[in-house]
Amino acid sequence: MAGEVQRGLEDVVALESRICFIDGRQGRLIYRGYDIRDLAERSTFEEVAYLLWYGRLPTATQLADLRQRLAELRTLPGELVRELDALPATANPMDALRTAVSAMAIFEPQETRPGPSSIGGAQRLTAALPSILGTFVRRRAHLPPIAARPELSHAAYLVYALLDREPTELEARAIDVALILHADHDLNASTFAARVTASTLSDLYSAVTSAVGTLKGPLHGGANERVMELLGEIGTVDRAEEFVKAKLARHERVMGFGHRVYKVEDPRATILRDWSRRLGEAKGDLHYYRLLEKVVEVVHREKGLYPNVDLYSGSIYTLLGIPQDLYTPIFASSRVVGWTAHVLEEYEDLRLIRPTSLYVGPTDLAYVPVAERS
């Protein structure tokens, strides 16, 4: 059947959702009706998780209960810890994360039944991902086993899990904001993968495993790693203009710029730019911030492109001392809230997601017996 193909499903409306809205022309990102700027300034990751899961902001009691619940769920099953200990220390952290998420469905089968009760699995995965990463990272770094630390916020616990130290108040807030900004982004590739899996009535753990595998792809996750590699190649601010212009002249992509949806600056980049500066000032190290600002100036002047969320996040993680191969796992530790919110919504409005393709191959070939083929 003839039809118009939308490459990458660009601008194709696949479903209705009440979770996230992006106004690409005005540069707005909305979670459940609330502007991301307000949430990043006044909210916490736990509060945003409640909002995305339940569709409303929590009361003080509901928020306290969720914080306590997430803290209680940080401890991993012993079988899963042994599974992580058996992985080679050289494994890609996203491979370790994908393996662990899948294994949890075996070790905790009570949370695998699709439907409204899957909220328990959503909370379990959100609480467990920092512990999974911490267990894997500590083993490869020969550090002691991770402790649950229930007194720490989700963001502070994530830093502790990865770095074996408590963050300062400013560091914890910087990570908290980064987690809020990455929690959801409509039907991005990994979220769509999760919803496709859920639409088959598969369980939440399978859906999140699909999402983690999709996020691992460098065209979806990992752009902030490439940004930091670029800054390392540039070296100093005085080399930035010549380096970037030469790269653009070779028609090479400068990571951290442009977006499929936003036609103006990504609002998440605007917020993270400020946090990159604030954290750099606190640490007496504005090298990355100044270098990024020069790159922004050159790219916008030469190509008219605006920064996206990936441009500044890597500088924040680097200032905290987080290794680059953990940037995408941090992304997953945030986006798991959005993934699971979409899975829960898919269970409510269930319809198998089954698009079609435009066939462009032959249709009238004659079968030739194998003995007669040359």
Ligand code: ACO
Contents of the next structure:
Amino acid sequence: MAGEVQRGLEDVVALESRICFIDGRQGRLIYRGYDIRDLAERSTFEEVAYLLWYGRLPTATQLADLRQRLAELRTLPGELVRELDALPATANPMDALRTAVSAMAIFEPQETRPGPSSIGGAQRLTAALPSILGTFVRRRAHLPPIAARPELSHAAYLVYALLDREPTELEARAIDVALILHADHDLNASTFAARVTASTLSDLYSAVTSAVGTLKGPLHGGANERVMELLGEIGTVDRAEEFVKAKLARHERVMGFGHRVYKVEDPRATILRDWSRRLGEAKGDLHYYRLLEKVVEVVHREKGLYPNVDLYSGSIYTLLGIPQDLYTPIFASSRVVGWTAHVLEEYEDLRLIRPTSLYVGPTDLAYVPVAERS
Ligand code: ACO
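So that was the form predicted on its own. Now I'd like the form predicted together with the named molecule, please.
And the full complex, kicking off with our chain again.
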């Protein structure tokens, strides 16, 4: 009987989608027909957002309009800013983000409140996430309040929001590429959570609130933070071999490795590895890059596992000076595009997502009144 259960829904085809295709054997990732390697090389995050939402690449005018729209939507409602200001500075930024996304549904002005299938809501959420994070982290870091800075790209605005400085051209491009690579990934756990919520005809904000909570887990978006913790524990390249081997011998997971779908190297890891090196060279600091390469060698030799997207992203964010607890929120700032694209697709072809379980408990117990129970 137990053989009928696909634990973790592994290999279960839950729905049809036109958004994202992963070829786990060839190590290919496709957004709406376009290879991620081409998009990472030649497009921008705003272009990819348009592609995922509308299903085609934008013309120059459409792209300029979207950029302007996202920039206009950066300013948060005053009530939301007050809500964020009321949170303790010690709060986990993913908790703050989840709370703020949930609160957005309440503070959205009635006249601009998106309908249940509104692409405007997707854009509002995407534009708001860096502002939410910026509002929260600037207060705890005693930085000046955030300004909308409409002239900055989404990637540059995110860095400005988090650090109160504009990135260099190379840094902005590194973040732009990271955002492109994280924007969607088929029915990953957080996107599935968003679609399950949407499939009840709940609203976009509820769906994205579910998704943020799901992304937070260390087996999903939280892995990039754990990778940097691991590198900190290892310390130097000469300690890596022994450290990683001991960890594997204790049957502990090495974060940033393995994937449910990819059986070869995650193509996003390949691209981010290159960016980790490029940024490290530009800053004269290849410490993390070298350490990661050694860990990759040992984990592959010992376990046959390949890196996933989370292995290298943290090293890039660290080189920019971004605090570790903001890595997963950066992931969310990108994946919100994929979440909302999937939610909009769910609304178009709605079918309540409601699987079933294989019940393995008792069925014929006799009820005993509370006073008679021992
Ligand atoms: N370190 C050590 N061993 C691992 C790892 C790892 N990172 N990943 C898988 N394994 C081992 C398991 O222990 C298991 O070994 P066993 O058969 O000897 O018990 C085997 O590989 C299969 O592992 P499963 O957990 O069954 O594989 P699954 O497909 O469920 O796991 C997952 C995928 C959760 C991502 C897993 O590889 C993992 O925990 N990785 C570390 C966390 C991580 O990096 N998450 C980010 C994923 S990408 C993303 O969400 C953006």
